[in-house]
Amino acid sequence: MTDQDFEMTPAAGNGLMDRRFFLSAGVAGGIAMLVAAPATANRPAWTQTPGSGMSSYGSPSSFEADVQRVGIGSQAGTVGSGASRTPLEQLEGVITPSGLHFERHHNGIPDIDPDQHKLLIHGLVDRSLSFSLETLARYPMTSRIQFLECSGNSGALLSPTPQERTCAQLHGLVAASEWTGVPLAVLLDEAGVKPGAKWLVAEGADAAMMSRSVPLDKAFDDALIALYQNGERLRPSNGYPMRLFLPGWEGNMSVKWLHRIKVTAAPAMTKDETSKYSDLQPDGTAQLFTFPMGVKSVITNPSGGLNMSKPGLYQITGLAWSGAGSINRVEVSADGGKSWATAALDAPVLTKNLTRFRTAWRWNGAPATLMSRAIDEHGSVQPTRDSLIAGRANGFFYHYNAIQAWQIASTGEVANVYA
């Protein structure tokens, strides 16, 4: 058998076909020939004319106005306190825009002067130090692109019955960038730790005061004290000017606007680790310290909102990751989990970053209902929403990576489902 012969049989129920199928030259002449529409010799309007002149700070097509941030809300009587979200669905590739990074805000965006702001050092270290970004900026930086998820993104998905929203709406408090700036690991050993320090303390300069306890170990493993975001400074909303970025772990940890750190020898017990960002257990606890975001995968196109037209051929497409590691393969179910096929992931899979996923599907008009499910490189597998409640307390919100369904009607609408 040809790999044609292989691309062109389906590789699971329901019209999925073999992730190489987007890989021949042969059948991408016959997408065209499916998809593309008569060319026509018409000369448009704006190549009759000069066009704009240029601008000092770039800005995307009118044409893109509807690219937004989405789901945005603040609690009642405030402005800044709430949360916006990434429009999964609306974007491509892996990184996500600056201007489109979700927001999680608890007491709105403070306006820092970066000449008059410092990160602060101390605690059980042989000498307390303090950094301001001229300082910082003399140091060697390093470069990583990873994601950063709320602990609290797709918990609508807990809800008794689906909600209907689009992929953004549900999933999006997860986005990638490339983050730029001095490990903290270089820093503490400037610092010098003292023997009995197992943690540390990393608190914000926003009204909140937000605070976080860190093991150790994370510092000196992969932390990073962010400076830039996708080449450029870090956004106000995105902790400007320094930030604590933690790869893989509970976004709500990478605390923002970050001016100290506290090197202690138990964590703090803060209010954001205890009252907040705790999972609620069957026995009544409380499990504290859940830090790792599990292994999880959403298909953003086709997705809630995003309707199909006529029957035919389709690429399936989404987004996974772990903060464990890589992404080693990603499962597409076009008949509701009966079977499964094997996506095509986009190189390069890096480590604790979003990794996007494609797979051709020939939909013949019927209902349909389509899955993801990821597996990262420890073998870890997404679970579904039945298994991952059934280990949870009524009430449980934070950490849900459950497999999500989207419904296809015979009319081409879609929506958010339990399967």
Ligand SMILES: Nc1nc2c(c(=O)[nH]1)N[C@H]1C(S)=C(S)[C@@H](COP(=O)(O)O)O[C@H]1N2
The other form holds:
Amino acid sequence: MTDQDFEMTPAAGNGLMDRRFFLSAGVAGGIAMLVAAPATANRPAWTQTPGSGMSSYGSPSSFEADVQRVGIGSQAGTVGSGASRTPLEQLEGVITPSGLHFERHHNGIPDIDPDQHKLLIHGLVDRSLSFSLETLARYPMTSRIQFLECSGNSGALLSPTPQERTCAQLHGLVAASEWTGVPLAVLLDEAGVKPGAKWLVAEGADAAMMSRSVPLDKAFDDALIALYQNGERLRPSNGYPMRLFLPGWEGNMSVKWLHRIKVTAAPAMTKDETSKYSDLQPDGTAQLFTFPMGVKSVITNPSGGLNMSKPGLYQITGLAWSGAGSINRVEVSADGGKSWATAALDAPVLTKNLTRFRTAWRWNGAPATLMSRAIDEHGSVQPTRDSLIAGRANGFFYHYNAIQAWQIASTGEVANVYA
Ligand SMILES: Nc1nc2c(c(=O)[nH]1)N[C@H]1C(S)=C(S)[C@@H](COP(=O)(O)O)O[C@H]1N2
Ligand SMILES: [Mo]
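Now show me the form predicted in complex with the ligand, since the one above was the form predicted on its own.
The next block holds the full complex; its first chain is the one shown before.
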């Protein structure tokens, strides 16, 4: 079988193929023909001696040691007031390994003794309640595979000239996990929310005592007191022993190390929601609250800093997500946005989760500009960079969800560009 046999009608300009490329049964055999057959003559060393033994907690292959969180930085004079980023271009699928989930801390990671930690629910409730981990374990739990994105993610793309950065450096403040815990609605029902209550204030037990106001509607809809992440207890950096998890909403509101929820009539206007995370409008006013994260996508491979060695058949893959629900369609362009092909989506497509997309591309070796554009179940379309910037005032920073463009040079080098 040759390349030609599974070449299909182009779906868009500059070599993009139909998404059915990935669905047709014959393709798998065709692609396999492109990789070298295993050598049978020389048995590698590891087939000739017994392997090593078991371990009490596994770790990645030593050959994968370069798969690490990147861009770790803290404010001057501190070690824990900053962020680390998920290496998106080094990962596949849609679930982020817990050890590679991005981190964002306002005053470091507290070392919380779970036996001393309690969650207090008070304020406009019939009875104040205090929950230990042991008590929470007796409540029905539920699991959600969903993304978490910092509202400052991708902010570097506001720089007037495109920065030489990787996908992780630009977009790595997003990750997805299976979060397991107790629906907040169950605990609020038990406490008995008083008439007139409209909000809650969630506070963390870190040295920043980070706190955010959350509308009660969200709390009763799909908020979780998350205790587990990808099957094991939350990692300290992600909120051990418990965090608030608000699916689809800006990451800042998913208060980690959660120890207090106060039910209130109005938002508290905490320092964390007034000094930051608001969006400057062209008329000079600030939009105070932007809760759901906008529809967004990014091609993770090929992407900035990677190198495509030679012309030929490539798989373009990336991630799409929307804080408003599930991803309906992702389109990919190889000609800087002149024409678009619909990408194949990995199943299952879950609400408020990362969705993996793929497109086959025959690169002819000429310079090309790759872009992806996501559309969610409500028909919201990921904006261009120009239109996003036009709708905000100078100095805005948060909630950047515009289309990313990667320039492929004829040498195969991939770079961040504005298109
Ligand atoms: N208590 C507390 N909760 C917090 C933070 C914090 O510094 N303290 N950072 C917030 C921000 S800005 C984000 S983006 C997410 C990051 O979650 P992660 O570190 O698990 O990725 O947690 C949020 N919850
Ligand atoms: Mo954040």
